[in-house]
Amino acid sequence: MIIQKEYKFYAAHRNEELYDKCRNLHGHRYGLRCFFEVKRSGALSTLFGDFDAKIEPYLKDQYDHGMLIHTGDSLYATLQDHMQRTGERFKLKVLDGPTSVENLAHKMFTEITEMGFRLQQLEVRETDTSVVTYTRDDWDEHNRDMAAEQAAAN
């Protein structure tokens, strides 16, 4: 049994790595529709509030009016030495690669799955025509991906 939930948050971003108007810093407000997976167990399967509670505060905490930011792009340096000498603290979600909303949904993918549930489809609503659909087999594949580079590095 599929149970669908919706969530929204706002962050600014940009990608480094391009050269058009997204690599000017610029916010969104996110939109997120998750697909869960579950098995029911007598009159219910599981409550619309469970997933809430452990999905909206993190969301909250982590990403909600946040900058991602990605380790590589040299304004991450900047802010990191703006923060050391002032004190000032910035929310800043932080990447292993750009700010796309491809790896974006690959890291909310793997945070959602680590609270314990069992996604099968994420959305990532970026703007209201831009959505990047990532599924299980998606994750798979790219998690895949990431450990045979690692091997090969090593």
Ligand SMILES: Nc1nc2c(c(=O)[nH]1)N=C([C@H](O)[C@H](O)COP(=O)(O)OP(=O)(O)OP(=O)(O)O)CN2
Given for the second form:
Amino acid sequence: MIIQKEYKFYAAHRNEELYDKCRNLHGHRYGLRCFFEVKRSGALSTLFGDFDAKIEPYLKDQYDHGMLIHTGDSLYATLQDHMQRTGERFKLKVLDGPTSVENLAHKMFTEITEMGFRLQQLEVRETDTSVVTYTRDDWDEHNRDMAAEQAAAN
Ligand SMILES: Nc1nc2c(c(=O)[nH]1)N=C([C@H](O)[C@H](O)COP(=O)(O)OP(=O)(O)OP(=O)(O)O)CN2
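Beyond the form predicted alone, can we have the form predicted in complex with this ligand?
Up next: the whole complex, starting with the chain shown before.
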């Protein structure tokens, strides 16, 4: 059985690898639709509130009104330098790759899985017209690709 839950957060990002509008630092209202695989026990399965109790604070603490940033983006070093010099703290959500919706979906799928939930798929909406549907097969393939890249680098 699948339970769908919807969440949102606001975050800044840019994609430093693209030479168009997406290279500019800008913000989105990200929408998240989680498709949780659950098992029925009597009249109920997992309570809707059990998802909210974990997902809402996770989004609020780690993503909302923060900035998604790739460690390889030169802006990351600049922000770290600024924080070190001034003591000002920015809420940065650090990704190993460019902050595309595809990479964000991989990271969030991993983090939500680590919370103990089993996702069938995750939809990440970046704009009014653009949504990525990221399945468990996509996640497995992404993990295999990352492991192969890691092995090649060693
Ligand atoms: N496959 C991907 N394509 C694009 C991504 C992405 O993560 N994966 N990201 C972007 C940009 O970040 C951009 O912010 C969103 O682009 P776009 O949908 O073109 O934005 P608009 O709001 O201008 O689109 P409308 O169709 O006018 O709503 C680009 N591509």
